[in-house]
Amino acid sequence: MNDSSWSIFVVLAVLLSFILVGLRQKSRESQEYGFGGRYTGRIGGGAAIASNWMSAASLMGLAGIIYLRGYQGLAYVIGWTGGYVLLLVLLASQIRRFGKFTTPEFVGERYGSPAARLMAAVIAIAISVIYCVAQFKGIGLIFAFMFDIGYEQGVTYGALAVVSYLVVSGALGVPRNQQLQYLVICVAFIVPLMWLARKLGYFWLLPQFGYGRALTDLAREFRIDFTLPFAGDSLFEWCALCFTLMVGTGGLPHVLSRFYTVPNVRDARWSVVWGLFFIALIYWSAPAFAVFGRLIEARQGIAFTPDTARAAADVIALKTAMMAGLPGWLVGVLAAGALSAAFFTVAGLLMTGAASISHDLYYSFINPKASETSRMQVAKGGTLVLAALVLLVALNPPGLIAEITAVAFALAGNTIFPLFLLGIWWDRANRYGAIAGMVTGVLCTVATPLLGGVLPGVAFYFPVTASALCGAPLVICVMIAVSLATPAPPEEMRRFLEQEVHGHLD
């Protein structure tokens, strides 16, 4: 068996293991479709959060963006990691105390408005679709790289695999599989990195620290300085991106849904702590692949044009392993880890979107008397529709994996995050402010594509991937102004916030 065959064998074996676990945990109830009805413990919940978070953007896109932009790419590391700290401090325990099942349900209950709930459901679906496009691109690139086929074929086969798994196993397989997935990711991402560091002569026991010498060698031997801050972008652009990713993390529906399914507030808080720890283990590793990739290219005399480097960025971790001459089975392990990260992020996103269609749109607005069976059928049908829509966009992706993902974070940070922040911490926020805030947030997110060519200032203050630095504060101000100018929310809700959400310590 040659190296290529070993790589394919490892990838297929990992995918088969996920399918088998999913079949054992098959979901049969619609209330479980999208949220998982079985508690998996604090550490298990943290592993599920981390695996749900460890997407193609984390394993492939992060290395790719640092490979291209050096220091500027660290905004993704800081923003995504800091977002979980923001969640831990501001939202995790309060969301659990509030006790609602989905983001649209929270919005509808807190603000007492079916219209606000409908808007939140549509926004949640849009966030899931945008995020899925990035993951589908990652899946397509891995399939194309491993099986030596075209990108279009790779993304199509990958979409079929994801949808088949979801329709067969539903949600109960996903939380259990996400713990298995995190173990796979740790092994798949860190072991090849250790092998790579040792092969290049750097400290390999902790390559996340050992690659510091590679940075020095890269600067000294080839005058490539990855540590030079703001070489290609301004301080404002870096801060805008970092802030957007932080507040976007606090507004992602498929992340927030994790806090509704734990049994108590303390476990919700500790699940975030463990999740942050597990996430950090991977985030320390991704930049090392970017640095080692640049160093190997420089030593081998490989010089890419900017367009060629951009095309290679999203698979730089795999290319680095190949250029370094790692064994085929180890390249397969790395590919399996990246593929599983994208695979299960898509699973969580599609289920979140399908749950919004089934529960928040169909059951709440179209057919309140719908049976469990019909709601499950709508959820699975919604999965197919969303997957088809994502596939159409992913066939011609609009940017790098990390860049596409950042757009989803911008939309979440401009819309969902302010709703939760004021909805939990300011009892005067009302339905009119919520609706005005969501409309403003959507406009801030799409301002540059619509008006950037006509008004240059719009493109500067509201960049597509980093619009929340100006957008989220603007939305909060709009919500406050409109809420103060209109009738206060019911006294029962204000009393509930005071007594149940903030009235005791856990």
Second form
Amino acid sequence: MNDSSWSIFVVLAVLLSFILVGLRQKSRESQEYGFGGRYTGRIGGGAAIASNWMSAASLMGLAGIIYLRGYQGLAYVIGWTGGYVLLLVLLASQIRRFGKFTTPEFVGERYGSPAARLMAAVIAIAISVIYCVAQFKGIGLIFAFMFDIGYEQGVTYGALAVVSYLVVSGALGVPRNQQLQYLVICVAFIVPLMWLARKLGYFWLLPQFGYGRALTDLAREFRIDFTLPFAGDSLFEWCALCFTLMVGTGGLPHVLSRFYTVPNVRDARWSVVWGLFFIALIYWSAPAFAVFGRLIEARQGIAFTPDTARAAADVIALKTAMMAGLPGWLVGVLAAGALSAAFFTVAGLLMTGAASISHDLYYSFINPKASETSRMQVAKGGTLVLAALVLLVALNPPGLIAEITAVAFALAGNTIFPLFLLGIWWDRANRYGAIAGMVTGVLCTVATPLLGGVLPGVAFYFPVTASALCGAPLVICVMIAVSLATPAPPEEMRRFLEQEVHGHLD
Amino acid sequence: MSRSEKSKVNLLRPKEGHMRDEVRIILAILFGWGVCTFGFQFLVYACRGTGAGSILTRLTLFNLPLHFWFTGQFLPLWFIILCVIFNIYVDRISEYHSRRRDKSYE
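What would the structure be for the form predicted in complex with the partner chain, rather than the form predicted on its own?
Below is the entire complex, every chain and molecule, led by the chain shown above.
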């Protein structure tokens, strides 16, 4: 078998085994409830957080952006790990005590306004769609690689595969085993990397440290200084990007709703630590792929021009594995890991997005008398509509995987993060502030594409991928100002915040 | 002062008891988070081309230049450390305050 047919085989085996394991788990759970059940302790909770987080952006985009931009790309590593600190200290236990599962529910309850809830639902769906576009790009690239076809075909087949996977696992009622998912994704990423380091003659047991010598060799043999700080970009750009990704992490709806799957607040907090550790394992490794990729290319005399590098960046991990002559099955494993991460992320986002269309838009606004079956139908149709919309954008992707994902983070950081932050930590924030804040946040996010050419300075202060450094504080100020200028929120909600969310131990 | 003028839940003016202790550790952790993330980048940027800058970029740890190692490998570890400190501290103040609360019912 050649490399690509190996990878088709491995990918099929991995996806099928997830369904089979899920089915076995389901039948066992129904026999003896509790054994091997949902709750698997703090470490298991951490693995679930990490597997919920892992996507094509972490497994493909991160190595790509570092390969392309060196030190500047590290802003993604820091942004996507440091955000969990914000999430843990500012929001995790409080939103759990607040007790609302989804972002629209929280906004609707806290601000007591159907309009704010509707806006939050639309924003959350928009975030999911943007996030999915990046995943679809990753899926499309891997499909194109596996079947040796063009990107457009690859992304179309990939979309069909995701939707059929959703239908099959939905029809069978397969529970997601996130601990297993994390294990598979992590092994599929790190084992090929160890193999690669060994093949190139570097310290392979911990390639996360071993790539240091490759970096030195790259500088010595080819005069490529990968680590030069702020070479092409300014300090402001670095910090803006990093901050945006951090607050975006604290505002991503599918990350925020993770804290409800663990039975108590204390375990929820500790599982964040484990989750962060599991995420960092991957993030310590991603730069190694980038460095090895550059080294092999330089040794084989492949020129690094901006255009070819940009085209290759998102599949650099796979390409490096191929160029280094890794065995075909191992390249397949690498592809399978990235593909399953993208698959499960898309599946989760499309399903929650469709549920939100059905519940927050259709049932709450359009047809409050809708029956259970018609809501179900809307949800199913919604999944297809969202998938089609994502596919349409992904056919002509506007940027690298990491960049597209960063836009979703910017939107989340500009809108949902301030809503939660003030909603939890300032009882005077009211519905008018929330609505004004969301409008401002959306404007900040789309400022550059809309007004970048007209107003000078906009493109500088609100870069497309990094608008939240100026955006989020501005939104917070707007929310505070508008809230203070309008009547206070109901006394009940303020008392609830004071006594339940912050006064549970008084 | 009437309720509508004075808010009782405010990150910058926490009420007595558990919330005040919690806010204290939150601000401390955020300080450590911000200084190491952004402060270090300022330092690297400000030291470019100077003697201190060449120490930052020439000194190596695990064969990685110091600034690259700090940002790419130490910071994620630092975030984990911050979260562990936060959790240990919050566990402790929660225990302290829940014990105090239970006593007050006696």
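Residue numbers count along the first chain shown, from 1. Rigid core here is just the name for the largest C-alpha set that superposes within 1.5 Å across the two forms. In this text the structure is predicted, and so the values were computed from the model without any measurement.
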Post core alignment: R375 C-alpha displaced by 2 Å or more between the two forms: yes
